[in-house]
Structures are given as structure tokens and as C-alpha cells.
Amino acid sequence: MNEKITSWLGEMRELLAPTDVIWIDGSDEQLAEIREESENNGEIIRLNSEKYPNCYLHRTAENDVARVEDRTFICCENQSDAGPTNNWVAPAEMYEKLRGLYKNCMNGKPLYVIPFLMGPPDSRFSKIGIQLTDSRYVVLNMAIMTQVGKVATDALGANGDFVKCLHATADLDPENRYICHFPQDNTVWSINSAYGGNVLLSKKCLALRLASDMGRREGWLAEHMLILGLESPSGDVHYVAAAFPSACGKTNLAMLIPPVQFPGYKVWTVGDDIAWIRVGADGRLWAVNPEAGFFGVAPLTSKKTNPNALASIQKNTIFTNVALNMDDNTPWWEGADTPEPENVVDWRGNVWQNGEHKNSDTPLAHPNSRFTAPISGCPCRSTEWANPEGVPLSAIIFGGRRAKTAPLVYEAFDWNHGVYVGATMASETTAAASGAVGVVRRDPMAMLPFCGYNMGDYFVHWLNMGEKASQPPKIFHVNWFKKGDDGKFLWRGFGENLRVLLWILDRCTNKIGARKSAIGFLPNKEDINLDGLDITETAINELLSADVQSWREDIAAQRKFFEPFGEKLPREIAEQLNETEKMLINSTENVGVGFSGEYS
């Protein structure tokens, strides 16, 4: 036994006062026993075993349905190291507050000890954690999202270091709900929540907030990015990483099915949410997905929007806060392929019979309802998803929901300009985080809620990574969500996004030119394959252009966002901002945002 584990476990056992300590070994027998206990206690509901084998439904409290960014803290010694975008409390003060909440909170409950491995075994990318929890739901989800048990302890060894993760459900008091990160101690403490994003501490807490700080110190990146491989009919595969805010289409893009007009093309899923990226010996950036499962948004998942995701969740899946079709004991959500059930239990547990809910405007499934499913069930899983060396990146893509400002796709001028593009990302908020929906907010690299240190230093780290890589990938920005004056989406999205990916890869291999504009390189209309796509010329022209005045207003919003960083804002970012503003001021035409000719 690793003495560091026994010492920490002894300290935590004294604090929490559990009735028993149960070590999770990762065996099928033990997990089956925990599932049975959870079912008997009403914590999970077994779904139709024929249609959804080994699948279960779980409901959280009504006040505990999303990440709580206002209750999430970075607790480092100096507030300036946390930066203006993170909530900060000094470690000693927060430890004292939390110890009071944790004291004896597991009295009458067992304490589960979950050793878990993130990343492939025997990989320089991988990290090991130990999560303590009083929740069987957390145990079952961690066994899907990570590699738990012996594989982790074998990798750890007798003297290895690990991330210390503590979670307690306590009494779900939202006023005492905390998700706290202590980077100097490699520690995460979470209390008074049972929602996955707050309690599966391998995910956003370790894999992004703590890992981003580790990456800064160790010379790599931990990013909120999907990773996909795009295979051409000739068999060549190029890999792309893409960052979007939660619920903005990461899973759909990661599992994209090419349109019928593109026979022979295939998309392979390496990961749908998180990428750990290092500079390889060849000077390229290489990425791994550290997770073993998907924690996806259920609403709108269907055969039409994402057939691969739907196939992935047909077995061995835990659904959270979806509705339950009483007629056949199957999960249901808004946007599913089947009509709304006549007899249904909504995500709160309310029973609706004989179609009575159809007169209600309340959703049956929570807008942020989730599924947790193993990547092993994904029909488009890449054979490289567990490669210890990762996959080489040809392109990095940033994107978000912008109804008007951003065009369908554009390319950054170079690495530093690409960092500026990522740093100024903005998106309309979704139900994945608590708070108002539809508000435009800055979300640099889709990491605003997940960067574990000062984002000014984070931008510097990105700039430095470009210097370390002799062959860095090109950087792009996409916006699938642009709308016309009628309020309707101009781009069909989903599988049609392959057309944009192909343009991006053609740019990476220097096969085509582009128009230079104030914001970056824009596509020539003829270089995006529109064969078989029902879209008007007016719509495609609008998609491939942007309004100069909107961009000038966006520049003002960028300056306001950067103000709190003060001297921490890298000079290179400020220069890129000034140069973009200068080009926009000198621009008089809208189409192409200051079109200035052909580039190749």
C-alpha cells in the first residue's frame, strides 16, 4: 500500500467519521453489487433491460442540476495567481471553513475510496487520483468516466503521487455548496452537491482546473477540447482538436457522420470534451483524451442530430434528470426521436398520465440532463483513443454560439493571432451552467470556468507553447449558430459541418487560398464543397462575411474584458487587438470584413 494514501485516508476518516471504508477495486462483481444497493435504496432506477441493458436513471435535487461557478474556488496563496476570472479564498481560510462542514458528515454512511487513472496506462500524459465519496452514484459514474481500481494503483505504485479528491453529499445545502481547488496541494474538495459536474472530480476539477496549472508548470496544455480524426477516402487521417463552451456541439462534432455526398470519408472520435496536449519530438502538438467515457447533454440527442451518440448510450449508461416513459420504462428527453410519452415521470419525479403534460410548457427532462456512457460503446471510437503517445494535431478550432458577429469559419494569420482569436472567444450561455441563458459572455478557449490560474498567465503559456512547437497546428474559428434577419439558423450544422472541416484541412495542407480580412483568412465561396446542400447564395454569402460595425463593437467588448488583467495581459495579445481594431477602422465594406485580396 502506498503510504501517502494510508496517511491521507487516516486523516480523512477521522474528519468524516464514516461507518465503514470500502475500497473500489474496479471489478465487475463489486460494481454490480453497488448498482444493486443503489437500486434497492431508490438512488437509481433500472431501465428496460431489453431496450437499454444495464442502464439506469438517477435524479438530483431540484437545486442541484448544473455546475455552480459562483461556488467554485481556486484556493492558492496569492490572489493574483488565481486572477480576475476565478473566485479566490486563501487556502487556510477555506480549509478551516470546509473542515467545519465535513466534520462527521459521513456518520452513518460508508466512505468509498476510488483510485482512478486518467489517460492511457504507461503514458507520459497520464495522471492518477484518489476520490473519496459517500455517494454510490459517484462511484458508478467514476467507473464509467475513468479507469478505476487496480489499473490505477498499479500505475501509482508504492511511492507515486496522486491528486487528493474529497466529495461529500452532506445535506445538499446550496448556501454551503463548495467546489474548491488547492493547486499547491494537488487537492480538490467538494461538498453539498450531487450533480456530476460538481462531484465527478476527475472531470472539470482535475482534468482541467488542476491539470491546467500542472500543465503551466510542466510545459503542456490541459484544454476543454474534443479530439477527432478525419479519414479521407484514400485512408489518410488528420486529427483536429476543437474548443467550444459546454452544450455548444462538441459531442456532435466529435461523433460527426459525413453527409451522403461524401462517400469514403469517416470521422473517428478520440474524445468529446478534454484534451491534454504536449509538444512531440517531431515539433508537432500531440493530444490525448484522458477520459474513458462521455458526460453528454441528453436533450436534442437523436438519430438526426447525433446517431453515434445515441448508439453509444443504448447500454451501460447512467441517465441523470431525464424523463421516464412509464409505458415501456425507457428514458425520454425533448428532441428525442420518439413523440412525447402519454404516461411519463418528469425529471423532478412528477407523474403525468394520459397525455396531460402536453398542455404544459415545462420540460419533462431538465435542459441540462445528462448521460454517462463508456467510450467503449461508441461505434466511431478511434483506434488511437488510448494511444500512449496521443495523436498529432493538424488544426485547433475555437468556436461558440454567436447569432450575428462571427462568420461560419475563418483562419488565424499565425499562432499568436490564433491565441488572440481564442482569447477573445465569446458565446451565448447555455443551460450547462447555472444562471441566465442566452447572454453573450467572453469565454477564452472555452476555459473561463475551468482555468485553474490567472488567465493572463494562461495566455502567456499558450504563446510559449507556440514557440516550443516547431510545427504548430493552424488555428481556426467556427460558428455553426449564425442567424439571418428572420432569426433562423443560416447553417444546417451537424453532419454538414464536415464541409467546413474539409476546408480547414485543405488550408492546413496548403491546397487552397483564402481572402485576407481584418479578422483572419476567410474562405472563397467556391472552396467550400456545397454539393447537394440546400442553401441559397444569399445565405452562404452572409455566412462567409461579417458586419464591420458589429466587429467594431466586439473590439470594445474585448477591451473591457481584458481590463481586469492589467499588466498580466501579454503584450502580444494587446498588439493583436490593436492591429485588428486598426484594420477594422480602415475598412469600409461589410462583405468579407475588409476584404483585401487573395492569399495562398
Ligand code: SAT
Given for the second form:
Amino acid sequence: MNEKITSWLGEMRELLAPTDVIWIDGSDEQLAEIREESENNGEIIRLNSEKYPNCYLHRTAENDVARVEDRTFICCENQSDAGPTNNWVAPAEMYEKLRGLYKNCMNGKPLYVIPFLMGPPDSRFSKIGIQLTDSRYVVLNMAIMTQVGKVATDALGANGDFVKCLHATADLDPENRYICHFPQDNTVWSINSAYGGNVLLSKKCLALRLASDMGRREGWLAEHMLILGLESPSGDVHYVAAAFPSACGKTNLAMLIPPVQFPGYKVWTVGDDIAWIRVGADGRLWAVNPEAGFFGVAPLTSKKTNPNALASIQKNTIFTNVALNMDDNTPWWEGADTPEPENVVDWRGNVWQNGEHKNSDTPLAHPNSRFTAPISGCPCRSTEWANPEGVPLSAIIFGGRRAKTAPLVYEAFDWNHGVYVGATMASETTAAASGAVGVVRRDPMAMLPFCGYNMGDYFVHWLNMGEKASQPPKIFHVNWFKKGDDGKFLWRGFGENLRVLLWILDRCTNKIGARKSAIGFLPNKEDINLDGLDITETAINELLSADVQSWREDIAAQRKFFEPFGEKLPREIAEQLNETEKMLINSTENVGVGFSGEYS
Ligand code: SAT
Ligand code: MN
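Can I have the other form now, the form predicted in complex with this ligand, not the form predicted alone?
Below, the chain from earlier opens the complete complex, with every other chain and molecule after it.
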């Protein structure tokens, strides 16, 4: 037994006062037993065993349905190390406050101890955590999202280090809900929530907030990115990592099915949410997905939008806050393939019979309802998921939801310009976090809620990674969500996004040119394959250009966002911003952004 575990566990037992301690060994028998207990206690509902074998539904408290960014803290010694975008409290003060809340909170309940491994076994990328929790729902989710039990304890050995993760449901009091990170102690403490990213501490807490900080110290990156492999008809596979904010389509892009006009192309999913990225011996960037499952957004998942995700969630899946079709005991959500059920229980547990919900405009499934499904059940999973070396990246893509400003796709001039493009990303907010939806906010590299240290230092670290990599990937920006004057999306998205991925890879392999503009390289229209796509000339022109006026306004917003970083904002980023502004001033209003006619 690893002594560090014994002493930590002793201390935690004393604090939490559970009745019992149960080690999760990862065996099917043990997990089946926990599922049965949860079912008997009403914590999960077993779904139709024929249509959805080994699938369950769980409902959270109504006030506990998304990440809570305002209750999430980085507790390092100096506030300046957390930076202006993180909530901060000094570690001693936060520990003391939380100890009061945790004191005896597991009275009458067992404590589950979940050793978990993130990343392929025997890989320099991988990390180990141990999560303590009183929630069986958390145990069952962690067993899907990570590799739990023996595989983790074996990797840990007698002396290995691990991230100490503590979660307690307590009484779900939103006023005392805290998600706290202590980077100096490799520790996460979460209390008074039982929802997703707040409590599956492997995910945003370890794999992004703490890992980003470890990555800075150890020379690698922990990013909020999907990883996919795009296979061409000749059989070559190129890998791409893409960062979009939560609920902006990472899972859909990672599992894309090419349109019929592209026979022989195939997308392989390595990951849908998180990438750990290191410089390889060959000077390229190599990435692994540290997770073993998907925690995806259910609404709008259908045969049309994402058949691979749909296939992945037919078995061994936990659904959270979706609706329940009472007639056949199956899950349902807005945007599903089947029509709204006549007799249905909504995500809150309210029953609607004989079609009576059809007169209501409240959604049946929560907009942030989720599925937790193992990657092993995904028809397009990449065999490279388990490769201890990871996969080499040809391109990095940033993107967000922007109704107006950003074009469908553009390419950064070089690595440093790409870091500036990532640092100035913005997106309309979604239901994945509590708070207003649809408001544009700046979200650098889609990491605003997940960077565990000062984002100014984070930009420096990104710039340094480009220096260390002699063959860094090219950097791009995409926006699937641009709207026309009629308020409708200009681009169909989903499978059609392959057309953009192919343009990106053609740029990476230097097959085609592009137009140089103030914001980056824009595609020549003829280089994006639009075969069989029903799209007007006006729409495509609109998609492939950017409006100078709204970019100038965006520059002002970028400056405002960077202000609080003060000295921490790297000079390179400030210079890129000034340079872009200058080029925009020289651009004429009518021709879009600086169509200088230059080619690259
Ligand atoms: O709830 S999670 O943080 O895991 C999902 C997300 O916001 O990306
Ligand atoms: Mn995410």
C-alpha cells in the first residue's frame, strides 16, 4: 500500500466520518453491485433493457445542472498567480472554510475511494488521481470517464504521486457550493454539488485546471480540445485538435460522418473534450486524450446531427437530466429523431400525460442534459486512443459561436499569430455553465473557465511551445455559426464541416494558396469543395469574408479584455493586436477584410 494514500485517507476519514470505506477495484461485479444499490435507492432509473441495455437515467437537483464558474476557485498562495480571470482565495483560508463544511458530512454514508488513471497505461503523458466521494452516481460516471481501479493502483505503485480529489454531496446547498483547486498540493475539493464537471473531478478539475498548471511547469499543454484523425481515400490519416467552448459542437466534429460526395474519407475519434499535448522527438506536437468516455450534450443528438454519438449511447450509458418516455422507458430530448412522447417525465421529474406537454414551451430535457458513454462503444473510435505516444498534430483549430464577426475559416500567419488568434477567441455563452446564455464573451483557447493559472502566463507558455516545436502544427480559426441578415445560419455544419477540414489539411500540405487579409489567410472560394451543397453565391461570399466594421469593434473588445492582465500580457500578443488593428485601418470598408490580392 502506498503510504501517501494511507495517511491522506486517514486524515480524510477523520474529517468526513463515513460509516465505511469502499475501494473501487474497477471490476464488473463491483460496479454491477453499485448500480443495483443506486437503482434500489432511486438514484438512477434503469432504462428499457432491450433497447438500451445497461443504460440508466439520473436526475440532479434543479439548482445543480451545470458548472458553476462563480463558485470555482484557484487557491494558490499569490492572487497574481491565479490571474484576473479566476476566482481566488488563499489556500489556508479556503481549507479552513471547507473543513467546516466537510466536517462529519459523510455521517451514515460510505466513502468510496476511486483510484483512476488518465491517459494510456505506460505513457509519459498519463496521470493518476484518487477521488473520494459519497456519491454512487459519481462512482459510476468516473468508471466510464476514466480507467478506474487496479489499472490505476498498479500504475501508481508503492511510491507514485497522485492528485487528491475530494467530493462530498453534503446537502447540495448552492450558497455553500465550492469547486476549489490547490495546485501546490495537487488537490481538488468539491462540495455541495452532484453535477458533471463540478464533481467528476478527473475532467475539468484535474485534466484541465490542475493539468494546465503542471503542463506549464513540465513543458506541455492541457487543452480543452477534441482530437480527430481524418483518413483520406489513399489511407493516410492526419490528426487535428480543435478547441471550442463547452456545448459548441466538439463531440459532433470529433465524430463527423463525411457527406456522400466524399467517398473514402473517414473521421476517427481520439477524444471529444480534452487533449494533453507534448513536443515529440521529431519536433511535432503529439496529443493524447486522457479520458476514456464522453460526457456529451444530449439535446440535438440525432441520426442527422451525429449518428456515431447516437450509436455510442445505445448501451452502457448514463443519461443525466434528459426526459423519460413513459410508454417504452427510453430517454428523450429535444432534437431527438422521434417526436415528443405523449406520456413523458421531464428532467425535473414532472409527469406529462396524453400529449399535454405539447402546449408547454418548457423543454422536457434540460438544455445541458448529458450522456456519459464509454469511448469503447463508439463506432468511429480511433485505435490510436491507447497509443502511449499519442498522435501527431497537423493542425490546431480554434472556434466559437459568432453570429457575425468571424468568417467560416481562416488560417493564422504563423505560430505566434495563431496564439493571438486563440487568445482573442470569443463565443456566445451556452447552457453548459450557469448564467446567461447567448452573450458574447471572450474565451481564450476555450480555456477561460479551465486555465488553472494566470492566463497571461498561459499565453507565454503557448508562445514558448511554438519555440520548442521545430515543426508545429498550423493554426486555424473556424466559425460554423455565422448568420445572415435573416438571422439564419449560413452554413449547414455537422457533416458538411468536412469541407472545411479538407481545406485546412490542403493548407497544411501546401497544396493550395489563400488570400492574405488583415485577420489571416482566407480561402479562395474555388479551394473549398462545395460539390452537391445547396448554398447560394451570396452565402458563400458572406461566409468567406469578414466585415471590417465589426472587426474594428472586436479589436476594442480585445483590448478591454487584455487590460486586467497588465504586465502579464506578453509583448508578442500586444504586438499582434496592434498589427491587426493597423491592417484593418488600411482595409477598405466595401471589400471585406483587406483583400489585398496577395497570395500565399
Ligand atoms: O460539465 S462539464 O464541465 O464536464 C461539461 C462542459 O462544460 O464541457
Ligand atoms: Mn468541455
